[in-house]
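Only one chain comes next, encoded as structure tokens, the form predicted on its own.
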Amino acid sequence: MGNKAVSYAGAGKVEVIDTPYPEFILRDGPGVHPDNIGRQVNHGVIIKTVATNICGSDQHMVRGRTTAPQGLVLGHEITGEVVEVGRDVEFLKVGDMISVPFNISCGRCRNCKVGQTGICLNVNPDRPGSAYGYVDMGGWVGGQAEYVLVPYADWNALKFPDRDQAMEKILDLAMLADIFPTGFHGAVGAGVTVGSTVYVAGAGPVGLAAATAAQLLGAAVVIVGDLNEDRLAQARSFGCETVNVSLGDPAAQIEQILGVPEVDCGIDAVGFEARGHGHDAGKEQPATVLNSLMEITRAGGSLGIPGLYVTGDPGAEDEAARVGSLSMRFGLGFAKSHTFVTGQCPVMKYNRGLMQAILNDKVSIAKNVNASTISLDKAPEGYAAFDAGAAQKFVLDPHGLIRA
């Protein structure tokens, strides 16, 4: 059986390729860690992909800002139907519809047992933490494909209660693999609760998901900052206040909204490709969001940092940033007793509750992030539009099941 997939073809390029149909073993291929080659995956399932999304984290690789090898099959936001079940799987069956957390975890190690599934110790020989289709994450094959292998499936998969109900809300449920839990993690890390004032840096899909999460958690005011007016308009469409940081530092604009130049909770949904404010707008400054958030978050407040920061950025403009070293005003954060919450979101901590919120009409995440369905063969156009700043979350539909 064939299997079309989206692969990284060099800086600025992706292409749709023919790739092998998954087996219950991890074969050699682009990005696969040598120690993972030949790894038996009898605890896995193979799924027919119903929805798989283009993510800003994928875009970092496609821009050539990581050490991703050419030919790497991309994609870590996966929703699908089980079509084959491994020998050791007990609780899933063919026909089940599942959401797949982007972090791969074993369910057995010390970290998994306390819910730290973003830093599983057993799935990536290089470092704690793993993901599908991502550089330095062990080489598990990506999910922007017609069919995907999901390891440790009894543990990793979130089964939807009813197939027909799931298909009715498939665009919302597709956000459970990554951006909705990731945005929610950012809001929780920032300490958002009833009555909080919140500033979200970045109006891309994760920022909009974080803003949605802040509203769900009871925030009094959610302010979203960005350089892109189309994305800011998307934030306003579901009740957020907005700040255009190209007009200057956000503090003065926040004061116009709140009466004070600070918020209770700050969320960084931008990460290492951050760009400056005001007259520096458009110039890359990887620490600018973190420094800004320390300035505008009240003393004693918290910073949730779901935006991606990397240990290796070959495209950075200075030597320090190429190894993830930033010119960060940590002394300011210390003086204000800030709490910083960083790292991959442990998706399994949040996805079941967020699924229930979706299924019971408590939230419309697909509408808020402007989810737009395209076919798998249109993935290169989707990547190009997203890179150009489109205010959309592109959902690939490999088998035409969403459109049907």
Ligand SMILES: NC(=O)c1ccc[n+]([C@@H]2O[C@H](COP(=O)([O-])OP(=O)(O)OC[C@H]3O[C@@H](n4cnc5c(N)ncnc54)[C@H](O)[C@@H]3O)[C@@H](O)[C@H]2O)c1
The other form holds:
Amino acid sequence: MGNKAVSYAGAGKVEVIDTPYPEFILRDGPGVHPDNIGRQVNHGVIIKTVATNICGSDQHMVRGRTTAPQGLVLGHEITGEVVEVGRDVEFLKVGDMISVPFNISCGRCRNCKVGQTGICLNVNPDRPGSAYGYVDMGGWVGGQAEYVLVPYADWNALKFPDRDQAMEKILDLAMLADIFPTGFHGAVGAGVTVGSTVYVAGAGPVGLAAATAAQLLGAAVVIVGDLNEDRLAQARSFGCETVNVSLGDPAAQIEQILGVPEVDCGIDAVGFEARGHGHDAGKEQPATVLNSLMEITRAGGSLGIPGLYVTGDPGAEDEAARVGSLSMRFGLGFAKSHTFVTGQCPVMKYNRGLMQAILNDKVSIAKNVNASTISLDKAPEGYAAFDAGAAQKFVLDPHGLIRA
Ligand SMILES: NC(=O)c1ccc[n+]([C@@H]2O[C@H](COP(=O)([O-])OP(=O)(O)OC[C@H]3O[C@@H](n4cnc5c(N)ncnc54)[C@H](O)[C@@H]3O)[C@@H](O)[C@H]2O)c1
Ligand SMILES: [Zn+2]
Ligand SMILES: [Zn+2]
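Could I have the structure of this protein in the form predicted together with the named molecule, to go alongside the form predicted on its own above?
Expanding to the full complex; the earlier chain stays at the top.
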């Protein structure tokens, strides 16, 4: 049996290719770490993918901004139905519908034991932390495919209580694999609570998920900044205030909204491909968002930073940024006693609670991020539209189950 999948085909290109159907062993392939070749995965399940989303994190690779090898099968936002269980799986069964956290974690190491599943020590021979279909993440095969292997499945999977109920809310539940927990983690990291004023940099899907999370947590005012007007309109559609950073630094526009040029909580949902503000909006300035959050976040406040920063960026504009060194005004953050919360989101910390919020109609995450379903074959078009700034979160539907 084959397995159609989306793969990275060099800078600016993805293609739909035929790949092998998964087995309970990690085979050599593009991006697979040599020490992971031959790894037995009897603790895994194979799932039939029901929904698998395109993410801004994929775009960094597809834009040629990482060292991702050609042929890498993409996709880390995976929801599906268990079709085979490995020998060592105890509790999952064929037919279970699950959400798969994008972090792969073992459940056995010291970090997993305290819930830091984004920096598991046992799944990536290169460094702590791993994910499906991602450069430098150990080589686990991506899930923008008809079928995918999920390791340590009893530990990693979040099982939905009921299949029919899950299919009714599948576009909302599909956001549990990454962006909803990630946005929520950004808001929690920024210290959002009842009555907070919040600035979210970035109105991409992660920024919109962070804004949604801030509302769920009881924020008084949520302000979203971007330079993409369509995405700002999407933020306004569910009650956010907005600022257009191409008009200048957010501080002045925040003052017009709040009466002070300051917020309680700052969230970076942009990352290292940040554009400058005002006249600099046409160029990339990787430290812009971090510096502006330090400026506008109150002394004693926290910065939640889900936006991705890298240790190597072959496409960076200067030598320092090529190794991930940014021109950050850290002294300002120190002077204001800021807390910085960075890193991969430990999805498992939040996904169950957010699932309950979805199933009990407390939040409409799919609507807020404008989830849009397309077939697997249309992935190249989805990537191109997302890259061009469409105010949409693309959900691939490899088996036509969502459209049906
Ligand atoms: N930490 C994690 O676990 C995690 C998980 C998922 C995604 N991410 C990262 O989160 C970031 C956002 O993801 P996404 O899918 O929403 O990506 P995206 O590329 O769709 O959105 C980024 C948005 O930021 C805007 N932007 C650029 N410069 C800006 C600035 N100076 N101020 C305000 N907005 C600006 C862009 O116009 C764009 O709309 C990415 O870096 C992604 O890799 C991290
Ligand atoms: Zn993602
Ligand atoms: Zn672990």
